[in-house]
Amino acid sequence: MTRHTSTCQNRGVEETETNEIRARFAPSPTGHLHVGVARTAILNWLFVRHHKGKFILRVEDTDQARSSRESEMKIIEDLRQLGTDWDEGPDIGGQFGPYRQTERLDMYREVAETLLKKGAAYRCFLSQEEVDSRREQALASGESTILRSPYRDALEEVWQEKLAAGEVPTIRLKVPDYLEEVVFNDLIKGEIRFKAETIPEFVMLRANQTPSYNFAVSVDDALMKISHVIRGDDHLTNTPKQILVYRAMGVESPLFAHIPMILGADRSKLSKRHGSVSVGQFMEEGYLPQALVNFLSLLSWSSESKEEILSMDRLIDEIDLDRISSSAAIFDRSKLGWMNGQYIRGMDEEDFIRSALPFLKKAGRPADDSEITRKILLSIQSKIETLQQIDHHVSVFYDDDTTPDSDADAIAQTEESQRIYRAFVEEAGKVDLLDLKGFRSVMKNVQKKSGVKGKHLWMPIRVGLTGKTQGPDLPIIIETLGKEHCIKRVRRFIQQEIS
C-alpha cells in the first residue's frame, strides 16, 4: 500500500492578504491569567492589529470541575487592563459565536457524527482501565504506547451489538492507513514533521458527550475561520492531531506559529516558586500595564531599532513574526523592574498621582489629593520602580521613629555628626518657621558652629531627619515635617549617642 504525507503548507501572511487575518486567544477560566499566557494574548493582539484583522476571545471552559465564571471575568478584566480589546467574544458576541465552549456542545457532536459517517472517526468501547492496562503492557514489553484500538476496524455489527448492550462509546479520530507523516511549516520554527505512527488516535468525543481539547479547539478554529494560531510551543505536539481533524472536516488548516516558552532565571518553567506569575499579582505589586505589555512583548521578540521602551503604537507597527526567536525566553524580573521604573518616570503628574494614591491608601498613609501629598508623591516619582515601593519611600515623611540602617547609624555616631546635630537643634529652635528660607539660614549657622561643610555636613542631616542615606530632596522633607518634627528627629540621635 502506498503511504502518503499530509502537508500543511505555510501560505505566509503575504499570500493571505486577500482574506481576513483572524487570530484568537482562548484561555481556560480555571485560575488567574498567567503572564506566559498573557504574553501569548498580547502577541496575537499585536499581530492582528498590525494586519488590521480580527482578534477573537474564546473561552475554553469544558473542564467544568475547574472552570468558573468568576475566573473568566477576572481574565477579561486583566486583558482589558493590559490595553487589549477584541472584535468577537463571550461578552460582545459576534458572527461565529457562541464564544464559550460549553455553549457549543451541539456543534462538536454534529461534527463528530459527520466524521463517523465519513469513516474518518470510529466508536471505541475501551474503558479507561483497559486503555491504561494496554499502555502499561506496551511499556513493559518495550513497544509503542500509541494506542490503536481493536474497535478501529470492527464491523458495524460489533458496534451495534455493543450499543444494544447499553455500552457507551467514545469517538476516536482515525489516522488514515495510507498516511506516512504530517508535515507543516511553522512560521517560527520552520518545517516540522511527525510520523503517522507517533500520532495517537485520540478521543474526540468522550462517553459523556463532551469534547476533548484537541477536537474542540480544531472545530472552533475551523468554524470561526481562524487564519493564524499563535501559541506556546508546548502545544507543538498537538498540532498534527489538529491538522488531521481539519483534514477530516475538509477544511484548510490555519497557519501555525509556536512561540518559545518563558522560563525562570534557573531555566525551569516559570512558576510560583519564582515569585508572582499572574497579571493580577503584578498589578497589585505596582507594575504598570503598559510596562508589562512592553516587557512581555520583548520576550523572544525584538525591535529592529534595538530600542526596548516601545509604546503600544510602536509595538503594533513593528511586530513581525519573523523576528521571534525559537529559543526559550528568560523572565528577568530586574529588567521588568527597570522598565517599569522608566514608565513611572515618564508619566505626567496627574497620571502618576492618580495611580499612586491607591497604593498610598493601601499602606495606611493619608491619601488625600492635597498639595502636600502631591509634593510628597512627586518627590519620589523618579526613585521608585514599582508603585508598591511608594510606602518605603514616603515613610520618611510620616514615621518619626524610623530605625536607621547600618550605614546611616554609623554616620550618626561620629563626633562630627554629633556636633552637627547639637548645632542644628539649637539653631532650628531660634527660627519661627523652618521653611526653605529658614532651613538655609539654620544650615548656614550649623556650618559655622560645627566647622563642617559640603557632603560631610549634609549627609548627617539627611540621616538625622530620615534615618537613611538616600531619599527625597531635603527641602521637601523639611517643608513636610515642619520645625517641631525636624528637631524631634535630630534630637533622637543626640540622645542615642549620649545614652
The other form holds:
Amino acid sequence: MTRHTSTCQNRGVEETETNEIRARFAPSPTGHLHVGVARTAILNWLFVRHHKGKFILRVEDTDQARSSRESEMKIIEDLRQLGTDWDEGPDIGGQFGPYRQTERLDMYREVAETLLKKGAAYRCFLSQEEVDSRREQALASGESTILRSPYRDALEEVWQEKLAAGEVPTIRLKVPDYLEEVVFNDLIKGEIRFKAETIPEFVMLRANQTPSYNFAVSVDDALMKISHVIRGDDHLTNTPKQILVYRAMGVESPLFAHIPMILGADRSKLSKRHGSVSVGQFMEEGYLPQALVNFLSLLSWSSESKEEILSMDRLIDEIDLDRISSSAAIFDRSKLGWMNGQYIRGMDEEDFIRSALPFLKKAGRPADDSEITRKILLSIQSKIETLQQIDHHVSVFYDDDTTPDSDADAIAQTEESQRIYRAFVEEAGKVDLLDLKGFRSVMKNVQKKSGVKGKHLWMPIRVGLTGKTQGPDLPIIIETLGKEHCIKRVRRFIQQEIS
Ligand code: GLU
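Next up, the form predicted together with glutamic acid (GLU), please; the one we just looked at was the form predicted on its own.
Below, the chain from earlier opens the complete complex, with every other chain and molecule after it.
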C-alpha cells in the first residue's frame, strides 16, 4: 500500500491576497478574559486590520456546564474596552452565522453525517468505561494508548444491529490507513510533522449529539471561510486532528500561526499565582486599555524601530507574523507598570481627570471635579504608574494623621527641625490666610527665626506638612490644606520641651 503524507501547503499572506483574509477569535465563555487569551485576540485583530480583512468573533460555548452568557458579555465588554472590534459576531450577526457554537449544533450533525457517508468517519459503540479500560490495559502492557476501536472497520450488519437495539454511538474520525504523516507549515514555528499513528481517531460527535472541541472548531473554521488561525501554541497538538477534518470535508486548511505561551517571571504558565491575570482585573487596578494593548502586543514581537510605546495605528501598521518569536514570552509586570505610567503621563488633562475621578471615589475621597480636586489629581499625574495608585498618592492631601515614614521621622526629630516647627506654628498662627502669599511671608519669618535656609529649611517643612520626604510640590499642598490643617500637621511633630 502506498503511504501518503497529508501536506497542508501553507501559502504566505501574499498568496492569499486575492482571497479575503479572515481571522477569528474564538473564546470559550467560561470565565474572565485572561490576558494571554486577550493577546491572541489582539494579534488576530491587528493582523486583520493590517490586511484589511475581516475579524470574526465566535463564541465556543459547547461546554454548557462551564459556559455562561454572563461570561460572554463580560468578554465582549473587555474586548471593546481594549479597542478591538469585529465584523461578524454573535452580537452583530454576519454572513456565516450563527456565531455561537450551541446555535450551530445542526451543522455539526450534518457534517458528521456526511463524513460517515463518505467513509471518513465511523460509528463507535464503545462506552466511556470500555475506552478507559482499553487505555489502562495499553498502559500496563506498554502499548500505544491511541485507541483503535473494534468498530472502525466493522461490517454494516454489526452497527445496524446495534442501532436497531437502541444503542447510541459516538462518531469518530477515521485516520486514513494510507496516511503516513500530517505536515503543515506553521507561520511562526515553521514545518511541523505529526506521525499518523500518533493522531487519535477522536470523537467528533458525542452520543448526546454534541460536537467535541476539535470537530466544532474545524467545521466552523471551514464554514466560516477562515483563512488564518492565529492562536496559542497550547493548541498545537489539536492541529493535526483539525487538518484531518478539513481534509475529510474536502476543504483547504486555513493557515496556522501558533503563538507562544505567556509565562510568569518564574517561567511557569501565567496564572493567578502570579497576581492579576484577567483584563478586567488589570482595568480595575487602573491600567489603561491602550497600555495593555501595547504591552500585550509586544510580548512576543517587537517593532523594527525598537520603540516600545506604539499607538494602535502603528501596531496595525507594523504587525508582522514573521516577526513573532517562537519562544515563550515572559509577562514582566514592572515593564507593564512603566508602560502604563507612560500612557498616564501622555493623557491630556481632561482625559486624565475623567479616568482618575472614579479611582478617587473608590478611594473614598471627594471626587467632585472641583478646581481643587483637579489640581490635586494633576499634581500626581506624573507620579503614578496605575490609576489605583492615586489612593496612595492623594493621602497626603486628605489625611492629617498618617504615620510618618521612618526617614521623615528622623528628619523631624533633629533639634534644627524642632526650631523650624516652633517658628512655623507661631508665624502661621499670625496670618489670616495661609494661601501661597501668606505661606511665603511665613517662611521668610521662619527662616529668620530659625536661622536655617535652603534645603535644610524646606525638607523639614515638607516632612512636617506631609510626613514624607517626597511628594507633590509644596504650593499645591499648602493651597489644599489651608492654615488650620498646616498648623495641626506641623504641631504633631513638636516634642514637648522638658523644663
Ligand atoms: N475556544 C478555544 C479556547 O478558548 C480556542 C480555539 C481555537 O482558537 O482554535 O482555547
